[in-house]
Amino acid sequence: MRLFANRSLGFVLPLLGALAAAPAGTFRPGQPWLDTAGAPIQAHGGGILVQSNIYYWYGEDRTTRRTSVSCYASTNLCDWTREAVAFDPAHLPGDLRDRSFIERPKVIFNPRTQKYVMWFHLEQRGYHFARAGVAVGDGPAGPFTFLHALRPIPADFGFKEDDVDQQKQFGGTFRDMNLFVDEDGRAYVFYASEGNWTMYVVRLNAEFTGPETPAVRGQTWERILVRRMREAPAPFKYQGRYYLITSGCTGWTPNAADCAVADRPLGPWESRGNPCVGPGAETTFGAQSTFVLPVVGVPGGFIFMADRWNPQQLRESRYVWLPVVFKPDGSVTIPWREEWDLSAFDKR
């Protein structure tokens, strides 16, 4: 996710010192979010699931120098209470335990296996080791039990023979990433490959564990936004259509984000440009992507998500959420808001 060291934020971080929970059912992107128990939310790079009419908000607790992937529950997305640390990396296997730390963690749930699907950035120093790490639980507060990591997949485009990454070996990188369930039950993994040049779209097995085997190009899985070099990606679907918005590969400095289409989630995708309108729209508001959740009950109600890094103390880094909206022509544009609450949905 992160391969360069000079960054500049492009907005200036409040001191956590100034912490002050937002009103009652208000979001207020970029201010401090504290939980029910009035922490500080520790849920970086994160994702959310719903079960039964629960959200389930995953991400990477930042407070201690190995990273762990908090998990957190509301029922209005406004309160949540820190339920579990829903995988710590001590329990990854012993190759793997002293050199390794988690990114962008994401949850989708196997509802043939009944099992709570984790998917995640393995990385070591250096971000050469580049691999997706797999776990399952049996409840979505974990928890969670390590299965492997791997490169979803192995093909080789031309890579050199001393290429750092090993891609020619193992297949491309496998970094910035997401998970989608389509209507259909269909699983997909979206991710910054070829050490972040292009992106992969692969669709899971019925397990969601890992790759569709055997993996066929143009059927299983396709290369996406080709040497574009984007990474965070953040998918959802609208009206028969698939988007993606995703980040600019700058480092911690925030960019532009790009919104893609698509008739189905192989592509062919078509950039069509940055959706953020207002204030700091040309930097993404000082942040950048992780999630696009559709609300419950809302036809049509989504909920840009992303992360305001602050590199210096990463802990403090902060959130940034705000209502997509749809213009008739299915173009999509996400304004700046000061405050909002769910009625914003109302008004569209």
The other form holds:
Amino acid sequence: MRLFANRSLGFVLPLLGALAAAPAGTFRPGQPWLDTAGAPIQAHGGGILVQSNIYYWYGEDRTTRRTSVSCYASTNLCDWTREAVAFDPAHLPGDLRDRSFIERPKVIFNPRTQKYVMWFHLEQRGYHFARAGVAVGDGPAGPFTFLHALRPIPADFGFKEDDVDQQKQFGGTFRDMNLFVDEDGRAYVFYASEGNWTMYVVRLNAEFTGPETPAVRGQTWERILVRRMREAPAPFKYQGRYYLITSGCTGWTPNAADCAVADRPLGPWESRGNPCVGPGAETTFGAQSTFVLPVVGVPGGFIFMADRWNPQQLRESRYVWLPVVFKPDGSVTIPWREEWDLSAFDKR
Ligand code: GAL
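Having seen the form predicted alone, the form predicted in complex with beta-D-galactopyranose:
In what comes next, the whole complex appears, and the chain from above leads the way.
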């Protein structure tokens, strides 16, 4: 790990302690964002893992011919050091390597196996392959080793025989996705399924490498936001309630977000409408949800992370990070801010 290679532990420890208290920088949603080496951050459709008070940001690096999974590290959420290519599509097995690409990678840590587990949307031209890709690593920056490609729920919900997504044979499609680890240590994958019409939430096995089996609907997995056509799921939990921010399905074009709430990960989930407020709210400020990050040491401090895609030049896509505001009734709003820092969470 390169992050602290030239720093003494004596320097690092007080820094970690001060993580939450001392905001070190400013977030400028939609503006260019450079890493500590001065290169534009390439972590689109990403998510963040927190380990030992270090944030690891994984996402799509779209500077290479085929998207690889990048890993950046930070202690203050503003200054990001590029650690590694965590997963290179060249390491997909032969039959997948030449035809597949990766979107929306996420990583969680499994304390039982001591492994870092990466899930992503593994896709091919036409977006009909629609599988989950799973890879495991021994450290946060990898390298991750590919394990398998799968559709977690192989059930046939009366899919058509001639379905281009081949759901009758292989089960519901797996596209936009996210991972969530609950306080009880159980992990879940949320993904747009059934041709993006319905979202699935599936509890993972003890290793976090596949679905819990046998899969029993209502007990280990569930269809949620049924026929609502939502994607880009960003789940989080606050004060015992589960929240799920999603986007509509309009490709790279931004649309209105929705925030659903539930008392359990498998639902029932109740849609509460668009949490964004102010100018640009109807297009999620020109962006699309990817993750909601609980800030370390700040109870109730959550950052909404979204991608402002540039379809002409995906590598030029920008990041829109905004603080989530909880209202007294437990609902959330996301107001626009030109710039802000972590002290925004002190002013509540
Ligand atoms: C979006 C999705 C992105 C990407 C894109 C391709 O709807 O959120 O992750 O798949 O479509 O058009």
